[in-house]
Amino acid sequence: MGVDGFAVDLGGTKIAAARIENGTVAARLQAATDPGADIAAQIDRIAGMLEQLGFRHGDPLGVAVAGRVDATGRWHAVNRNTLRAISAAPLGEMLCARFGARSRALNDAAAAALAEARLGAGRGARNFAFLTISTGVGGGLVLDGRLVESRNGLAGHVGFASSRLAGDPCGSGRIGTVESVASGKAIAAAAGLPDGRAVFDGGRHPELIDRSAAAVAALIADLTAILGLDRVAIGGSIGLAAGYLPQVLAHLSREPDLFRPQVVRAGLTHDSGLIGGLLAALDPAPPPSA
C-alpha cells in the first residue's frame, strides 16, 4: 500500500498540513493554532490549508488533533486551557461531510506513535511507546503491532499519569501529573517565561529541565513495568531539543535494568503526527466501535 495523501496535525500551539507522497512529506504549511476557535472555524482553517496543497474532495486525509477522539469521532479537548471551544465536537462526521469518506480523525500522539512504529524509530519493536514532550505531554502505545485505542479516546494520554515530582494541577483537572511538571507549559510557567523553548534557548533554569527529564524517565520505567516495553521514542519540541534526551537517559540509568527499555529520538521528528494521521486514514482496520 502506498502512503500517499494528505494530513493535518492540529496541536496546542500550531497547526500543520501536508501533502504526503510515498510516506514522506512533499509539501507542508504551518501556522499558529487559534485556541479559541470552535469546530467550524477549525475545519475552515484546515480546508484553506489543504486547498493550497492541492487537496481534492475524496482524497485520503488524516487529521491528528490534540485531545481525545472517541469511537464516535467526537473531539474532546482534555486540556481545556489549550482548546477552549472544543467539547464533544463531531469532528469525524464533519470531516467526512467536508472532505469525503476517506477522512479520519485521531489523537495527535497516537498518530505519531503509529507512524514511528511502522516507518520510524519503533520498527522491529514488539511493544513500543511514543512520548511527546511539547506544550503538553502525550503519548501513544503500539503493542504487538497494533495501536492501542479506546472507546473514550483516552488511551495513550500518559501525561496525565501521576508523578512523584509533581504537586500542581494540570489542564486535565488531575493533581500532580507528569504533564504538570514536565511539559513545556509547566517549565515556562515555573521559569516565568513565555514558552518552554525560551528556557532552553536562554540557558537558564537548568533545574526545571532536569526535573522534566526526571519525570519523563520515571514515566518510562512505570510504563515498562505495566506494558513490558521494548523501545520508547521521544518527540515533541521539548523532547527533541538539544540535550534533553541525554538527561532523560541519565535519570533512567538509575532504575533497575528490568525497567530500562531502549529509549531513542523520534525517527520522523516533527512529521510523525502528519504521517501517522494519513496511515490511520489508509488503514482498513476500523477504530473501536461505540
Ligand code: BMX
Contents of the next structure:
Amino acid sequence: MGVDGFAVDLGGTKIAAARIENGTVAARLQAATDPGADIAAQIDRIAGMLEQLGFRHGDPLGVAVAGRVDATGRWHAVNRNTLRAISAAPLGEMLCARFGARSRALNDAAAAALAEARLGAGRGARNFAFLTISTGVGGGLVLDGRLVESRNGLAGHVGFASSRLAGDPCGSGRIGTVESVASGKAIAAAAGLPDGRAVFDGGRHPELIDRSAAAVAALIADLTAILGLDRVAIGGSIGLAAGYLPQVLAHLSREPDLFRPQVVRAGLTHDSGLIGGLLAALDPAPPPSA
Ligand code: BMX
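For comparison with the form predicted alone, kindly provide the form predicted in complex with the named molecule.
What follows is the whole complex; the chain from before opens it.
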C-alpha cells in the first residue's frame, strides 16, 4: 500500500498542509497558527488549506497537532500558553464528521517519530526517540518498532521533564522544565525577541542557544538512562537550524559514553510530522489498552 493521501501539521507557530504521494510531500502549504483560535476555527483553517490541495471527503488524512490527543480523540494543550483555547476539544470526532472516517489525529512529535522510525533517521534503531526543538520541545518514543502511547496522550512529552538549567514556571504548570529553557518560545522570551529563529538569524544571545543545547543534551542522556536509547533524531525549527545539533553534541560529549546514543538530524527534516500523520491515518494503531 502506497503512502498516499493528505496531512496537516498544526504546531504552536505554523500550520503546514500537504498532499503526499508515495511517502513524499508532493505539494505543501503553510500558514501562521492562531494561538487563540478554538477548535472550530482551527478546523476551518485546515479545511481551507486542504481544499486548495485537492483533498476530497474520505481521502486518507493525518492531522498532527501540538498538544496531547487522548485515547478518546480529545485534544488538550499541555502548554496552555501555546494553544490557549484548546482543552478537551473533540478533535477526532470533528475530523471524522468534516473530512471522513479515514482521518486520524495524534500529537505532532509522536507523528514525526513514527515517520522517522519507519522512513527516516530511525530506521534500523531498536530504541529510538525523536525530539523536536521548535515552539515547544516535543518528543516521540518508538521502542522495538512501536510508538509509546498512553490513554491520556501524554506519553512522549519529554519537554515537560525537569531541567537543572531551568527554574521558571512553564505553561504546563510545572516549574523548571526542559521546554521552559530550551524551546524557541523560551529562547525568544529570554532574548526579548518575537521568536527563536530571530535569535538564531540575528546571531545575538549565543548563550541562550547554548543553554538550550545543554538542556537538550542532558535530556538525551536522561532518556538514555531510562530507555536505553540507541538513536535520537532531532527536528524542529530550532533543532534543524544550522549549528544547533553540533552544540548539542558538544554538550553530550561531556557525558559518559554509556549515556551517549547516536544523535542525528531528522532525515525527513520539516516533513516528519506530515508524513507521520498520514502513516498513522493509513495504519491506525489500536488505541492504547486500558
Ligand atoms: C509542547 C506541547 C507538545 C508539542 C511540543 C512541540 C502543547 C500545545 N504543545 O511541548 O504537545 O508536541 O510543544 O510542539 O502543549 P510545536 O508547536 O513546537 O511543534
